[in-house]
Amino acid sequence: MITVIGSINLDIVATGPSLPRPGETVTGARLARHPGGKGANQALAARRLGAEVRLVGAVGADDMAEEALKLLQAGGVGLSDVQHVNGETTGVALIGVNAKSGENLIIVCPGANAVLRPDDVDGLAITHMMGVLEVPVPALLAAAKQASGFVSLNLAPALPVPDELLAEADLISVNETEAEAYGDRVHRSGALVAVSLGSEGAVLYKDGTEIARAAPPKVLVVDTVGAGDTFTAALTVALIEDQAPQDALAFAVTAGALACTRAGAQPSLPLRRDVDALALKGK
């Protein structure tokens, strides 16, 4: 059982011709509204992946609500840990799409996400655990530190974060952005380093040397949003599977492709079926 400690937030997306600049207005976009959320992402992606997966994470009492835990509750996504926040409103991702490059902008508005707690974790038997940092660090140490199993922390957005949480993982995956924020210390936590580099693949260090190197297979991209989530888990899912660094990094970045075909984050997540059968062809 991976237990997921993470955001929960409804994605309103405009995709048009082109992204704004700053101070610059763009027309002719079409708007549409998806679950999302990097924690809600990361749960419902897992599962597909055949993992068994719960998802502790918090919502406002409002009508958004029910839309952005739709997905997971059809998708097998225990649920019984999300609270439903009186007084906040559910997350929520402005996310601007090109729909020529699939490229993206996103401004989240946290709500509910910003009031999860150490309480809100405490007593829970943890086996494996995912955590990103658009829920309060506090809430991802302790569980955490409560974990018997594999710990994968996506550190994302980047954050202050400390020493200690980082010493808890197993697994700290990143994009090229955030690695440069973070520099050496993610290295110097002892845990395997997964860096995410787009249409180029991923790299796999371990003490800050490579110990694997994998590039994607070749796709329509439709948009990339939830790319990156879907890449964090299936990295691991395969982890936790036993599989072979070179493999799981294969393997991760083929289902992060795949999720580049559909749009949306969540309706665009991959079945392990489909994720096995793309990797099949490639080789």
The other form holds:
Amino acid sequence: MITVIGSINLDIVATGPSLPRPGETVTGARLARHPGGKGANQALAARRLGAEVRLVGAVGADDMAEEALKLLQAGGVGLSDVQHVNGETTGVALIGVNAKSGENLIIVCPGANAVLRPDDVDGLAITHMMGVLEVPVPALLAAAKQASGFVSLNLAPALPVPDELLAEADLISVNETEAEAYGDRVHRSGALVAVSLGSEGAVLYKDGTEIARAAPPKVLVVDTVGAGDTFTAALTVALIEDQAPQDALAFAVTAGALACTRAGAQPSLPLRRDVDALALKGK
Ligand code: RIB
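How about the form predicted in complex with alpha-D-ribofuranose (RIB), since we already have the form predicted alone?
What follows is the entire complex, opening with the chain shown before.
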């Protein structure tokens, strides 16, 4: 069982001809709403890849909560540790997607995600854990200290984190921007460090030394939202399954690539059989 300590959002997505620069207005976009949040996305991604998963998180006591939890529920992610918090809104992510390149920009309004406390994880029997920085660090730290198995931390978005938290990790995953923000600190943690490089794939390091590198299969990119979450979840699932680092990384970049072929975060998360089939084709 993987316990995910993470965020739950409703994604409001505008897909248009280009992304605005500061001060610019871009018109002609198409509007969509999808369940999202890095924690929720990773929970559902791991579930679709075959793991038993429960999510610990918080939503508001509002109409958006049901919409944000819909695909998690349908997908079989355990939700009994998700709180509905009075007086808070469900987290919302405002997302712009460039229809040509699939690139995105995201503004998150955390709402109820910000109220998760160490007390909320206290007493939970946690074996394997995944955590993201869209929920408060003290809750993540308390959960990581309680975990008896594999601890995967996706340090996204880049925020200040104590060394005490990094020291609990078996796997730290970051994208290129986050890798630059954290610098060598992540490599000194003793954890495996995965850096995702977008269309270039990903690299896995141990103690600052590269131990694996994988390129993704070529796919038609529709929307990259959720690809990083899929990559992290797939790598975590594969490493928990004891796959060798090179195989685990290849599996993760294949899953991440598949997530780019459909619109939206959670609607695009791939099934295990589709990842395995695409990986086989590339061999
Ligand atoms: O990683 C993608 C996610 O980031 C989106 O689903 C959005 O909710 C933000 O949390």
